[in-house]
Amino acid sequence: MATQVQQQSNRFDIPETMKAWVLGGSNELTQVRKPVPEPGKAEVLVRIDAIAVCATDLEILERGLPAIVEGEDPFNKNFTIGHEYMGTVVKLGPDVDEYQPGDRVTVEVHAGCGRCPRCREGMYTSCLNYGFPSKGHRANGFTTDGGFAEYAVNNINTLVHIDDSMTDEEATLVVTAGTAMYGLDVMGGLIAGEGVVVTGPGPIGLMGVAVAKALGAQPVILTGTRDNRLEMGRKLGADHVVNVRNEDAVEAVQRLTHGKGVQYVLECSGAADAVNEAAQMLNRGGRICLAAFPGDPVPVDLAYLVRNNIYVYGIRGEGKSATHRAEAFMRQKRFDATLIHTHTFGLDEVPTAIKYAKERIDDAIKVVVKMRADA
């Protein structure tokens, strides 16, 4: 077996150095050459074929890395960000036989340490050894080098096989759909026949609509401020859309549900009053999942939550292997994730890709960087 794996690993000509974009100061990226990393135990080397720009990437570019040692400069670390990438396995670490060179994969961000109580419960995105690679934790693009480069090392637990029917661009969206899937999971997951409201038609919100509908939710209601995004939500499965510039979101949900409210709200807007509005959209015993980051602390009517026995959950990333289930839905064509992919750029055009995503030029939603011109 070892000889066969070694022969397969020789299929790819792996250079000693690679192109990579690294953090400078605030809103500064520079292209450099870095050594191609070596996979260790339980790791593989992935040749990155495509990567999507995430809103969190934009936050890191502006404010620096969130996972730093106290007193450390969050910039100027020669650090490569980016986490929504897919690619091809080109080299195996010692004793890895779960994957083979040539496998197409997409990746999760987090590899938990595997030894803390949270990881043992399957909550590896809440690893208690977050930020300590020496203990086995990795969060590519946050604590370890990410995907705006030609190669990256990934723990085998972060890999998801990609069907050949899926394009590289579509494969970068699996983790976005996986995040939405995780949000529905933590609220209970058993949503067939139940009403779901998704607030905020960004990438995660739009994928939340698609996943909720694929799981049998009825009705699925999407709220937002832009008609073109809401129309995209319809195409992904929303039964009703509400433009909150034109009508009150809570009143609209109550009208659409004949005063009953819904059982679940997936909050993806980050709006200041989002939690309070979500609570008023629910029936008693309903559940809210928070998947967005408000810019500032927000007031919440806790008494209303308590009186109505409302559960509130927060998620980080794409936990509990939700990406595997999301990939299955996409492989089965339960929804068309490619609808949210709007722009593509090359590796040397990363600053332009970032600009399009940040400024929403041409109504950019998911901006993808393709690493190889021939792919």
The other form holds:
Number of protein chains: 4
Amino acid sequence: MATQVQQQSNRFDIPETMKAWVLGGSNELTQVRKPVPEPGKAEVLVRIDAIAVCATDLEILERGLPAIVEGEDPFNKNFTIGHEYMGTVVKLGPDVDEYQPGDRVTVEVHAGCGRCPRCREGMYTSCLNYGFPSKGHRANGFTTDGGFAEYAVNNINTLVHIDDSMTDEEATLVVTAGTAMYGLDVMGGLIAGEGVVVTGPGPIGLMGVAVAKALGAQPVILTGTRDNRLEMGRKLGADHVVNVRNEDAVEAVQRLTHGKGVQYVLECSGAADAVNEAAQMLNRGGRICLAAFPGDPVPVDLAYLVRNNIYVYGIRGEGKSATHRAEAFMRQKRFDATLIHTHTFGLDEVPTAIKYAKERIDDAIKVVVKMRADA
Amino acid sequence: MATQVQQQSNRFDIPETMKAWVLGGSNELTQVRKPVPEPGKAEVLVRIDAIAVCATDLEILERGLPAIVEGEDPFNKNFTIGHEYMGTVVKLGPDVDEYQPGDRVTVEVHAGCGRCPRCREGMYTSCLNYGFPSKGHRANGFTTDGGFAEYAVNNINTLVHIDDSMTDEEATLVVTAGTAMYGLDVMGGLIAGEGVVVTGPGPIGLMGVAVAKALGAQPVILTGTRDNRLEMGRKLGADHVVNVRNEDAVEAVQRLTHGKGVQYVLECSGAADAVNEAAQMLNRGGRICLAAFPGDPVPVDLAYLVRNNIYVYGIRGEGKSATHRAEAFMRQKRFDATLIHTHTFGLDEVPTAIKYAKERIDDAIKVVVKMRADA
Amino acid sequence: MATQVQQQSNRFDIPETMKAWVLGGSNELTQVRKPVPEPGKAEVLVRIDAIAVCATDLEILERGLPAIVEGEDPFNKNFTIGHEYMGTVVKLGPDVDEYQPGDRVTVEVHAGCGRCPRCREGMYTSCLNYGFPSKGHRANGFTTDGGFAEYAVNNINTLVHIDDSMTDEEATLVVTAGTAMYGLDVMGGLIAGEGVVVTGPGPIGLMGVAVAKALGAQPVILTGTRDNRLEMGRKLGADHVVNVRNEDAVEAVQRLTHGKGVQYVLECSGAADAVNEAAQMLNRGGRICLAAFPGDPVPVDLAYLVRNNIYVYGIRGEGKSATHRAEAFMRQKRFDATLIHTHTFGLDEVPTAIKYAKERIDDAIKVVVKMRADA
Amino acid sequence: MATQVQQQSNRFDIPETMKAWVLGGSNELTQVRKPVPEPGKAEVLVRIDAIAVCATDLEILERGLPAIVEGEDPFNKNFTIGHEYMGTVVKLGPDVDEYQPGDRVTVEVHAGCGRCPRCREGMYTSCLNYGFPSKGHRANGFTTDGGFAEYAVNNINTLVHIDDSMTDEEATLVVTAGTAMYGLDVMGGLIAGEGVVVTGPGPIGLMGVAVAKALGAQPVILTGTRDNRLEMGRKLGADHVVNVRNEDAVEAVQRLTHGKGVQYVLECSGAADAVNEAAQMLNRGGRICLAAFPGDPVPVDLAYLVRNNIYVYGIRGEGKSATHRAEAFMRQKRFDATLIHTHTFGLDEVPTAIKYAKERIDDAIKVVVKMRADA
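Taking the form predicted on its own as the starting point, write out the structure of the form predicted in complex with a further copy of the same chain.
Next comes the full complex, this chain leading.
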């Protein structure tokens, strides 16, 4: 077995250095050459084949790394951002046999330390050693080098096998769908036949619509401000869409549910009044998952939450291996995630890709960077 | 069997009318005579022996019944408030054999309709037929006549058998302890060895301290503004108390937990900044239960909740039969709930009792009304 | 509102008596005329349009009612069996507005009493007042009259609205799919991408395959002894089928999962060695749901269960409103339940229908009795 | 920080070799000198101060290591058994700061690999890499060297800080209490006021009584065959004890619960009919945890489990950090675990200690080996 692995490993010529984009000052991204990293215990080296731009990347670019210790200047650390990537396993760390060189994989963000109480109970996205790679924690593109580069090291816990039927571009979207799925999981999970409102048709919101429908939710209602996004939501499975420029969102939901409201709201807009509106879309005992948030504190009607037994779940990304569940649905063609992929650029064009994503040029939703023209 | 029940029933002379206090206009309470009600299917008649004044009673007195249909004037409905009562079963509805005349019982507030989706999944405090007695929903003292009277009808689901070792006064506190216990339940329940902060040393907060300690939480930290209340919390099991007039609550919790924070906050203060402070007392993945709330919307830092995977649970009272679990702890003498009972009055002195509770005269915490001098 | 309901109610001419099949002695079923029953509180009268024969019906026919008090002769009680029925609401009990006359509905079996601890926590299929209709418990066709008749009274908790797109025959299968779904629910519910083995391709097993696939399980493996049944399983979503006459079931599962085993086994065969085999199909920490069982005690290797942290869930029918979730999937055409419907007879042909089901004449799976030729 | 740690580390003179008992052939234990092992990443070196003999030790002694790959002779591997030990941290692996040299700790058995799906969901006792230390899995005394020696390496996940108020002997019992607590956890956890039967007054059973009572269960009923053990159970919190030599266990439980049965049975006897009897002690929807098991398959009435919605949980030891919760209860003096500690021997007397435990000489329950006379 070991011999065969060795031979497979030789299939890939791994250079000593690689192209990588690194964060300079605020909104400054530079291409450099860096050493190709070595995978350690429980790690593999992934040759990155494609990576999508996430809104969080834009935030890091502007404000720096959120996980850097307070007081420290977050910029100019030779750090490579980017976390929505997929690629090919090209080298194994010691004792790894869960993956083989040549395996196509996509990645999720968080590898918990595995040694804190939160990790030990399976809540690895709440790892108490967040930001301490020496203790084993990794958050790809947040606290350890990410994917705007030719190669990246990954803990095997962050890998998801992908099906051959999936293109590289589609595979970059698994983590987004996985985040949406996790949001539904934490609210209870058994949603077939239950009403779900998704507020905000960004990438997570749109994937939220798709996953909620795949799980049998009914009705799935999407709210937003742009008709073309809402239309995309409809294609992904929304039973109803509501343009909040034309109609009050709460009234619309109550109308569509005959005054009953829904059981779950997946909040993906980050709007200032989103929690209060979500609460009023719910029936008593309903639940809200916050997958987005406004930058500053906003007024929340806590009395309404208490009087109506409402639970609010903040989630930081995709936990409980939800990416694996999302990949399963995508592999089974339950929805077409590629609908939200709108633009593609090459590795040398990362600044342009980011500009498209940031300024929503040409109505960009998911902008993907592909590493090789032929791939 | 039926014969025996009948005989027992005869033990109690039940008059045709009874004394009852009814809500007039705002802050207007009048003693009247009302017919003693008849228990129906799954109901019993309880002779009330004692009732405690709850802060919610004061609110209803001032603002009216929260559950009355919107737009309708909430006052002058001949309605009897009061929900923290205990007493003796004196008459059984048809087919009731779960209780016998002579049984001493205390009550919880909510009997769900049993026919809506929320009730059917066991979430009876989120009953979707709240406020519709015709469908079977009852909320004692909120939507159906409560306990500032000589008798009240109760659905058997709202009854809790009490031990002979418990005084009438102590038994009125079961529902308060049950609410605190439910707050700990919804956050996860397995709290032995975990850190718990209780914010606000009102009755629910103080019972929260006692129940958390009984369940093995460690440390249990109580925050508040009055030293005598904090001292009471210490007697009920708090490992540490923090007077927030003297020390920043968040800093104190971090100091007491060596920078680790706690896993659970039971928020019982209703302070404007309580959620934000609670969040900063928690470690990542921590949980907040809101058992109190400010009257108006307050600024909440949602970004902090999301980035730290924090869940917030609004609870309306005592669900999932937590009162039975609370009674078990009290029966086993795990804590002395009577510490929070400070004053006692007679049935004719209800206005005085309420005045004491409202104005915290003589440092009143729990003010109890006893129906009979000799009891 | 009341007026309109009244008018709708008048749409249906409800006779005073009806045809009904009643249980005589063992394996004796007689058609009689009975009074049409009156719906009480929280009940409706359903005009039965179709009913499927369940294996449990055959058992009751032979051995009598399982719920009858021990020692009592279970036969000759003028009792109407049958629980997999659907129909049309024709009359409402007092205060019912959740359904309207004319609504098409299918039914699940259990209406818990709503007043025992199990019901109160949402476990109504474990009602502690099972078999006591006076306390509100109903199990259609088990403890209260069932559906081999023209009309039946139902608690609204046992009703499920069905979509117009569903035929009467298909609607009789909702409860079977709901039982399978409940089996997956109790084992954890989040099964997308997880391996599931279904043992035994009877109606529940075949619906188990369909529901597991709808929820994204992967692979779904069906084991059985008859190729045509297995083929049907394949059409309903099984990724692999194993004829245990040709191959050892455990070895097959290990082969198909590359030695990893699966996480869940839904046991629907009732075979003597089923639990032991299921355990060996699982990976550590796996779960087994027993939806079938052998008549007599069988040897079980408990040491294997303990050493491998395996949990075993016995389920009696369909709990936690799983029928609603099943109906949602069927409404959304996630799978074609009608594949398992093989034969249809009229109300006067019930004995023939039962004979077909019992003797599997003409390879019968689900035999449906339709009440009206034109329906 | 690092410097200080280094200095503390120097407080302990760690020799190069140590005394250790190793497994030879069946029932053959020999004292040898072995190199003191080095702690790796996320590990510490523990100087063992005391260790208790567990029934599983006796089994390994006789039959060999359960986790050794099939077909391989389990004996003569120079392996040190023993898993119920406590001691003092004397050396830290790289990057460890969760513990400091000098910390008193007790240990639990399982450190999952942290990289398989079961570990990632928090089920580390079901680790799919059980028996593969190279992947990070450790089961102290089962797959990696245990505690009948002067030193042992431990993953920090298997450590529990112990309070100064706890003696070394008491600390060896934490893992036993933790196993009992885990058994109650998996069955649901919220047991205040619920009935619990513990069958079998061995160490886990007796600790099960203590923990159930600490959590507020009521009644707690212990069944067994020896009066002195039952008496000990009474001291640890049992409300009732039943000597099954004098009375049928099922009848006794039904009598003591007025025919209601209990909600939970913690099965610690391993008796052949234990599951069937447990099932009949339960009310519908009840749960059984198997913490013991008969060596061979036994007849189980699966029909009864299904008809009564009973769940059966096999547990291999102590999961979900239950040892930490158990330690918290013991630290808070909720029960006196030392009641079950009956005998003490020195390190050179291990064979005698084992003989006492095996043959229950002088009514031995927990036999403890202390490493140093003065400690």
